[in-house]
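A single chain, nothing else alongside it, follows as structure tokens in the form predicted alone.
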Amino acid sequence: MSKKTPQSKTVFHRTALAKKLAERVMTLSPGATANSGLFLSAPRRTGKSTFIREDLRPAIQATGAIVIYADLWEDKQADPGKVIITAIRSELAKHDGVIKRLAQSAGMDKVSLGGMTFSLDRVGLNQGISISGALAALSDETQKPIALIIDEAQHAISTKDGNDTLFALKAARDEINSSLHFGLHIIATGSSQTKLAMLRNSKEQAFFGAFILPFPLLGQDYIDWFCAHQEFSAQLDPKAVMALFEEASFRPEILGAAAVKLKYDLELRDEDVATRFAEEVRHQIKMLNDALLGVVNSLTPIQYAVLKVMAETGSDYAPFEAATLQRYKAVLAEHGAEDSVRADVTSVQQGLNALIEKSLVWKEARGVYALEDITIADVMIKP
């Protein structure tokens, strides 16, 4: 039986897709690409994350491997390179053989010695300590395989720093998992496909080959969960939920929204509790939906019509080619921008800029730009 924990009724467990996952992704296939590691690709607030942390985690661990574990997306202002090495050096610190192996390798005899004590700020990017020999050392120490699970990863390749990290995990991957060592597997997750492809589909980049697998989405036994779980006097209907659901474009925060909604209207009756909750569920998607087309809106006229061609085109958004400038001019014709609205490379460059600071755009370190949140361009070019 599973262990029981106060929030228990609030997470919806999806436990037999961690424990098949968690049975692939430790197993090493003789020569196959996917040792490069596994990439999980959703939506953003779709469950991916929730799943990570509740259920794929633990399922890992149950097989024996230590499990370390970085969220990029956790803090947006701190470097994702040194977010993923402070998961690491935080896991380091469980392990007194390991610090101490390090230390050895560092040229102290002892941990401390002399008034100097090591330090694991030397684990890192040219600090003395890679971090290839940091887990390598862990690996030999525990004699157990690691997982290193990155949430967002696409956010590595935004920096330098965050790349050349990958480049020191792709060293760390390719020793560790040499038959010295007992295995390191990197699980990368991201809520866009396309950013995904970055990390892998150049020689140029370090987790080239990997394989990307389209997260499930929740589905029916959500639902069937979801309405189980609600305390209203009369209940949902699962199959009418599941529509709204998709709706919802599977969104298990908007459902959960309209229902604390519901949970705290008093008069509500029971004959009432359906049609109020698809009112409340459309309603939450027009909020969310209208919060964002405010920000679109506040923009000049340069920056909307950079960010409604990225929109439009996806993948394919070239910046600075001339037929890209010209798509620009044709959206400012359409949206009746002043003559003196001008869409040369330079102006482009500030909107993008602009755009970037404002959350709505991401670049990749080399240059690439894509939408921040693909359901800008559901809610900028839908009919």
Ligand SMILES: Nc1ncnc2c1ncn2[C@@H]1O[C@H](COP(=O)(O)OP(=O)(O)O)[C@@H](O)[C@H]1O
Contents of the next structure:
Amino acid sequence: MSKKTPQSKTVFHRTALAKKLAERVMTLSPGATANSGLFLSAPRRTGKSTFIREDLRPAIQATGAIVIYADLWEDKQADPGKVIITAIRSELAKHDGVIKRLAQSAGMDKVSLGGMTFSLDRVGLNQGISISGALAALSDETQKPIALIIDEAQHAISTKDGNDTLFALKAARDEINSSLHFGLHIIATGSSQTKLAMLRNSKEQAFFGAFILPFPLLGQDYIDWFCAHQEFSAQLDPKAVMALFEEASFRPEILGAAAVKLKYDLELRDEDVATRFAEEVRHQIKMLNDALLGVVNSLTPIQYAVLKVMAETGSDYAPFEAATLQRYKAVLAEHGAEDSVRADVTSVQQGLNALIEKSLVWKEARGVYALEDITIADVMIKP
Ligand SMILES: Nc1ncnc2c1ncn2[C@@H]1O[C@H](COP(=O)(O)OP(=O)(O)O)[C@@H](O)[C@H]1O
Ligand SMILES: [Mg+2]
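Take the protein just shown as the form predicted alone and give its structure as the form predicted together with this ligand.
Complete assembly follows, chain above in first position.
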């Protein structure tokens, strides 16, 4: 059972799901690639990080493993490779024995010797102590398996350091899953199938062969909990709210915002609660879509054309192919801009760069492009 904390009331816990997942992910299956780890995929804002922090992390710890958690979204400015290494270092720092081992392997017989101190900065890429060495020391010292959770892992392949860190993790995974140590299990989340597929493609990648599990979205049991915890005098009907939740693409924040609106409507009459709640949910959905549309409408014609064609094409998008250039032209023509704006390689490249700058487009280090957030596709393509 999960402990009661001050936050317990604001989060719907999925303890049984977490326990099941934790047990499966921490069991090594026979066959090398089957041990590659697990990918949880679901659209943005549907509760992946909350589930990991609130339920999965404690459930994995309860199996007797060490959990290291790195959220690559938390600080978008930080290099994803550094975020992963920082998370590993802060776990190492909790274990004196591990630090001693690492200091010894770095040629010091004590942690502090003749004024020289061993610093965990030495753990990382080309810093003297490899990620593999550090995690192996952690595994040996604690005699526990390690679970490394990387949230929004697709960010790791958008920079060179991020990519290099994943290669280093692959080496660590192979080493620590050998019979010499206690096992390293990598769990990752991501919000787009296109990007996840890229993460699994390369044999040298930490995620090569990882199993992709569509993250189970919140369902009726969450809605029942949500309805039972509202402070209006009249009860919401869980069946009706479930239908609204689907309309909201399973994003809990939309229901939450609607509930807050009603809570502070001091004139609200009991008989109006159900209708007003439905109105507010739809209003919230519309506001989110309008906000996105506002961003989209402020783009230059070429940026708009590039984004639209990318949204329509999905994973086959090839920005500079002749056929794609023709499609940009067609979109420009729809907006009467085909004469004033050119759709050539240079202008498309500039458009892509601007879209990356605006966080609308994501670029993999080697040059594959995808939408940062797939809800843009819904907003742009729907009539
Ligand atoms: N189990 C839950 N119970 C209550 N609210 C939730 C739950 N999961 C998600 N939320 C709400 O939805 C928001 C988005 O969830 P988050 O975990 O950040 O999604 P993701 O990581 O998939 O983008 C959170 O800020 C929280 O308000
Ligand atoms: Mg998240």
